[in-house]
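Starting off, we have a lone chain in the form predicted on its own, written out as structure tokens.
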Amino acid sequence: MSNIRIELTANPKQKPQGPLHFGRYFTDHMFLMNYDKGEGWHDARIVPYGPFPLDPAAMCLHYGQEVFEGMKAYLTPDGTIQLFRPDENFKRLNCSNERICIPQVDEELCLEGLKKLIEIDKDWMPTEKETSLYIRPFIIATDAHLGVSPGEHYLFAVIVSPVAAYYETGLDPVKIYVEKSYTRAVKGGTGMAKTGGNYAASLIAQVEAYEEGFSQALWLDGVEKKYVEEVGTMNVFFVVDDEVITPALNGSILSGITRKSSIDILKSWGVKVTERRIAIDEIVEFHKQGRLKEMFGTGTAAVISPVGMLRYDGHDMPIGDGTTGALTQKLYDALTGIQWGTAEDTFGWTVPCCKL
């Protein structure tokens, strides 16, 4: 084992009582690691959860040099806590690092620290149905310097939160609003990186969608406002006839790990999956023709989220009969079965962490 220093809390927090709300509660400890130019990443440690000192001039606060990830740990029927494709998360973190000019992290060390953190805080693992531990690794530039340039000092942190379903309605279909006025990202920008600026840019559309009674906004491309890209928290898929279509990764769409896993599962069933540019007008036409059978989103937080209605240009397009589509349900069951250990993991995606 690498030299990960461990400092246990002397004041364990009270665990949440009653229903869990996504991302509001945090476990007793966190994993930290520092980077200093000339020294590299160092001082890997697990310490009590709490504030860390940050200079008011820290570059992350002024210029947004930060990246993050989202992943989960699941409790299986035999009491094993397991991770789902954590290697893909840390690989994607390094892709984001490259785009945001943050030094690469040691992916194996990050995974080792994460597993140790989960083991230490395993008594925070919720046991209710469809609950999990949500894991948030992130990196921020900490240089106290008001100047636009890559930092020379960084903090890597991992915090953990017991959660229930992202949408309180669970697997009930959500309503999505197609955004036409604002732009989230463009090819050549930071859309393919998981960085806070992308999400800040999406907030106004999300707020306006909420005000209209919608769960999320679906983004179109930033140049022509013609091609479907992604929802704020999810990649999107359309079931047209017997084909599943999803927007191709083009540099402005996040390479979702749940997206990738869903494609692999669908293809293993012999379902035709096409990754391509797809215009919103095509979706409208497919709906008019009765060929748009289902629509769903994929993401770590929501897993699989069926879409029951899409609004575009003032027109509402109900999808299916208002319930979760058969293929969406089958995919959800298969994916969550692997994650929670109730189905065989024939893909080798799960990584045991510890016993509860």
Given for the second form:
Protein chains: 2
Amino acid sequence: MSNIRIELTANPKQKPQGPLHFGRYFTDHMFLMNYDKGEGWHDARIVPYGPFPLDPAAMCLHYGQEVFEGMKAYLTPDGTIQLFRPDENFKRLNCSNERICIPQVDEELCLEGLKKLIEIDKDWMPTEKETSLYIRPFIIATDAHLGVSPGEHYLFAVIVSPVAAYYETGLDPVKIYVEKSYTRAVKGGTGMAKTGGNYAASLIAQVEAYEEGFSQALWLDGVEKKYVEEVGTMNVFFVVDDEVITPALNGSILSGITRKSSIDILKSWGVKVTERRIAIDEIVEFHKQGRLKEMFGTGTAAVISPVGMLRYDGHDMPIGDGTTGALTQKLYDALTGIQWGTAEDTFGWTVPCCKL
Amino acid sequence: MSNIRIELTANPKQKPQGPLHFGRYFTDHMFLMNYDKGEGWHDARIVPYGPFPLDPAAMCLHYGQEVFEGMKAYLTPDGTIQLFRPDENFKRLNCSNERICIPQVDEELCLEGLKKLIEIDKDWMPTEKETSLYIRPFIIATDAHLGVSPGEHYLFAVIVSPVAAYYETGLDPVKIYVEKSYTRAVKGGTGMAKTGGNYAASLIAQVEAYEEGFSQALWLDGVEKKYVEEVGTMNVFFVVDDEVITPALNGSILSGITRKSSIDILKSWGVKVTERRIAIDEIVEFHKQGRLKEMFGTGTAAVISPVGMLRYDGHDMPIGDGTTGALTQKLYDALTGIQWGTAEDTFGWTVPCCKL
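Based on the form predicted on its own presented above, generate the structure block for the form predicted in complex with another copy of the chain.
Then the entire complex follows, led off by the chain already shown.
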């Protein structure tokens, strides 16, 4: 049994009133650990949420040596707070760590600390339909050193944010445009890692997408600008005839946990799912032929995000009739059913945390 | 005349004793400004150097929305502290800002604040041969918000670090190997911007280079893995016969100020300098033919870094006789002569700051 020190706040914050805008409110505590070269990770602790006093020369502020994860805790009808595949998140965190030269963390200790944190802050769990606690584990290099080399000092943290239902009035198809100028990631780069630089690189395309009335950009590969990679901060799926296709993980695409779970659920229904390289021209062709039935993104925040319209090269392609497709809706219902505990978890994906 | 508030420290730090390891010591003060949406940049101030209390959800710690610059202040024989082309650095900072969706800064105000800061902390100026003050302007997004979108709150900072001569016993040729697995940057990405993510992506190759006994990795383009881009954190030049060639700026290469200055100096000597796409295979061929006379990197930290050996695909290519080439040495002497004020600045590149 590990030794996680706990220091409770003497000044609990007021809970947010009104709409729970995504990632704006944080609970009373956070889970922290430090790494120092020679000593390894140590001083696992749950302490009151509060600012990090970072030296202005802290390496994470200059050289982006930082990784993160995103997952959620859900309240089930019987009052259990449960996590969805948290082991996968901490496994992926260690994959990101490897690419960004951050020392590996003890995945079991991370999960234990997370569970304790959720239990301590459980009265922050919102209870309205489809709300959840968004969980953000992350690691930053804290060395006060301007040399470009891996840090020798790191801070691991988990912070928790109560969030509203992503879609307040049911699934709402989004408009996506295919980004041709900017690149998010490339083979040999950091696309498969959840690291700050990927998101910094993506901001400009997102701003341009908004300005054009679209909600996200679809990224093509960085080499040929020809193959579909991701959409915004989600993985992407196409329903073509009766087959579901999604880009194969190629080193520049994030290995999404909702992606992986969606594939497993679809396959369990006997749906043919193919992970392969997908040229954007193929998608255009499928659309012309009337074979592109549905399209959706997958990610922790929205779970499943139906796409109602895709713009490529100035050409608008409405997907289906512009409403959420039947398979997309069924997949959303199945995944969220498992997450919120209203459907049986036949996959063994959920991990109970505590009772509310 | 702008209004920069000044708050002097009541507790000056002890100056470092012994060797000035790069980027480890910082002066007594820092120059800060804040940006808030609707208000713009404001509250320009010089205050005691000290930690930033950052919210754990600060966007720079998650999404890498951060940019920086690097330049130096030099002590001339007549006791003047001078800067080298600082206007170019603040211009480039704004280029980086544009790519990373950070609001533009007032370049003149930045320079004014920097000069004041140097004047206030001038007794930190080391006086040994070829020492300098390394100057690090940077900007971070500080919003406590986990949504992936450009920040609405930023902190601009300039910190200053006394640094030793880069080469303690004269120019020392380094060993470089050509990186084939990892990618630093790609067209449409952030390679031309000085942003954290580029450096985070590069760490793994640098670690592997060290492990193999090399000091830096030479990056090839991210698309074809064929064309030379940069070496470590420097731009790269080759002397082939009597011509100097360097990769043309293509959007994924940093537009180095030492690179630009080197080109201007070489041209002023009547040396033919060509900026073009350079295949690594060409370099191998030039080496085989005995035409690759010299090779060097350019950057603020080392100014000019001669390359003594290049490894590509397991094949070692000694450059020249392994010592610093004549043109490399001449360029180093010319550039550092201007910087430390021992040679006439016929280009008008230096900007006096204050008297020591």
